[in-house]
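Quick heads-up: it's one chain on its own, the form predicted alone, in structure tokens.
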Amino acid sequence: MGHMGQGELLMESAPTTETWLVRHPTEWRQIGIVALYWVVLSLMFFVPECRNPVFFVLACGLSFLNAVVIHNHLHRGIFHSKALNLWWRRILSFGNLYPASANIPAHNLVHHHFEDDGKPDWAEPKVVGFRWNLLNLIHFPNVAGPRTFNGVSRWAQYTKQPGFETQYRSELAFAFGLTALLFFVDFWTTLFFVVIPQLYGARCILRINLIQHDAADTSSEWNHSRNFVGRAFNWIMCNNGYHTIHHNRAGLHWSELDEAHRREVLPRIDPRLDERSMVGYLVRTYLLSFRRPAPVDGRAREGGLAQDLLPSRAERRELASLDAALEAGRAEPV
């Protein structure tokens, strides 16, 4: 396959289907994870009754699965009304309790292409060192958030993209206004069972960028990620296992990248960084394992691999930028 230019990399951005309101069928399973997210802090929350364990841990998860609908929805929003669009930005901020348009700098533009511009990622996984290795896991979010969060500010400032930091204000005044009404209703009940799955979603996902490249070689053009490759795990994540296509096809929708991952991804990556499960890597990395796993030497494994498949890591970097300007242009006060 030839190297794609960038007229065909903003058509990867395109879905094949179009349904009404939402740009794609499959849309329907993202917006379900954040209704039921919903319904269960709901009840938790006005029925006694629902505060127990497995509503606890039930919101818990949920929490986390709305944080990635919040990763997949500042990539592509998901309606095609764009006041629908930054409206759902707002409902997911209050799910985790941070503004969703801090994906657009920190995720889009920064984490996806690691240091390839001289600066730092602010979510890389050498931000922590301790020899013990479930130690590193755990203060993961204690450093990469604040790194994150001091960035966005940074970024806005500096680029003044026009309507973003209306939207981001508008995000935090609905997600921390929310939770304040809340907290003056009912403290006790906020605290342990609408702020904590908050919180829990929101420091897990900063987590999945220290499980998905420690050891990888983020030089490289193929062997800079982890992936999870379950089937079950992925219906479930919304194909948010399948990280190397991602990161070299961020326009891909998230419905197609099982297929992409397959044909781009598996003939050239270390067969050590394709996990069938997400909860066995952990419990043998963080769990098992005192240290952290071996780097791996991807740009070894790619030498005898063409690499004209994908537009240069610069080619990249200025159409997330692009793509990144636009998502940002669209948060104009509605």
Contents of the next structure:
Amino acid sequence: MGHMGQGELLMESAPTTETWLVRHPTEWRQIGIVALYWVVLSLMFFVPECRNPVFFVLACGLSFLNAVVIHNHLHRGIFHSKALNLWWRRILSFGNLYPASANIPAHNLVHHHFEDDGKPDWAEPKVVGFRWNLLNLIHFPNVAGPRTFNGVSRWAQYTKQPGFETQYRSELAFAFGLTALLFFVDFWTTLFFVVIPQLYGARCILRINLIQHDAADTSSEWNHSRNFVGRAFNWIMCNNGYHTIHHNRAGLHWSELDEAHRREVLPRIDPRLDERSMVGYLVRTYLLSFRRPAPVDGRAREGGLAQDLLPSRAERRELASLDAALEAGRAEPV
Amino acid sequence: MILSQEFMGLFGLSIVAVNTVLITADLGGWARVLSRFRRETRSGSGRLTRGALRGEQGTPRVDLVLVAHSRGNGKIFFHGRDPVAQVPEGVRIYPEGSAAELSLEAGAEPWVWPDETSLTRALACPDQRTFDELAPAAERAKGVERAVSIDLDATAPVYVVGSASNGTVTPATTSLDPAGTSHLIIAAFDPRAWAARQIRLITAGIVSIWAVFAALTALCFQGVPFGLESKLGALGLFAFFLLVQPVGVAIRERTSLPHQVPHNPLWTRPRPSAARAADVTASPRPAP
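Switch over from the form predicted alone to the form predicted in complex with its partner chain, please.
What follows is the whole complex; the chain from before opens it.
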């Protein structure tokens, strides 16, 4: 398989059949996750009996999944309607108390390309350096978060995407405005049963950067990310366990990642980066081990394998910029 | 089992406390590294040499590539890539108070630290013409690169950190590189004094962070449980939780090794009448 052109890549995940409201039938799973999250938060807010450990833990878990939906939605908008997509971003922003549109520069345009263009990846694993690895996992959002928002603020000042700042501010206003309103209605319930879950998810999605890339070789084509391939895990996580193929083919719809992972990634990846269970990896790496995992030499692993499957990283960078503009409805498909 | 306000209050407080411990421990760890570096280079260690540089092929310099972006609103934003230190062949140092001559062996990864004035001058917008030449290219999606070189001043004393023996200064390991790689450090300022300033800044930051945390925690426990004072304290701790993270990052970046400090200057188009006094705002960096 030779290099793909921009047009082919942009169209690679186009839905084959027209669906009502959403662009892909599997999007209802994502909508369901967010709806369930709002239901659980509402129950805890309005019904004192629901302020129990089960609901609280469930809310924290769903908050993390809300951040996963932000990730997917900012790659490929869920709805046919652009207005609905922009409103959905505001709703998602409330779920994690940060503007969802921050993902465009922070994730799509910077993280996906690591340090290829000389810009630092704001959430690179090396920003933490405790010798006890568990502390790195806990501390990571304290460093990656501010670096990311500094970078986003700076990017917002020179981006030529018209409307980005307006949308960003509207998400900020919606997320913090609604939270402030809840504070006004019931201060302590909001702080304990809304804000803590919101921030838990926001911080966990940052931690995922460490989990998925620590000790991987970001200079390589196929060994830059750690994958978690359990089926149940990926059903809940909307296939976000398949991270290598997501980096390499960011335009691919999340529902197609498992098959693409098996087809393209498995033959080329170091087995240490293809984990069955994330829970198993977390326990092994952060609880049963004191030190960071040993680095994987991805380039050595890929030495003898065909490298022409993917467009160059420079081409992928350009595609990501185009994709971001497309999602914002400010460019025409190639 | 209902989660009581008392339990959740302590739970929330412990989250903020653990987070604060980690942020200050990270800063404290860096201060300890700088302190070890000071000990390694103290007088009599033979690691630090102050003197005058000479070299037929020029003096050590830093090459920095900046990528410029603009949206045509009279501002150009830069982000700097990792600087590359260059030490020409044949550079020698003449230690002060000695007739000796030491040649410098740069090794694979020398670190060159110019003074802040030279760096600020090099990163500043020189004139309106340069701005106007760069601006159109900076408006492209990829932006445009601008290369900058900062030479160490041959007329001013420099400081070299390395192992001196047999008339040669070679790279040495110091605590500054946790990987244990040897570096020859050539600085336009005293690196020990620089490290001392960073340690003082970090210490002040840590003390301030804990003082604010203690004050807000105390406020939480004032008056009627979960009353107005508690609410103000909790709201303050929530804001503290959000703000202490960027504060920690800012202190850490401000005290980074001079060659690792991010260089993100911003150019504002100079007005024709003030073209010579170009306006520039460079990102914070440690004073040499």
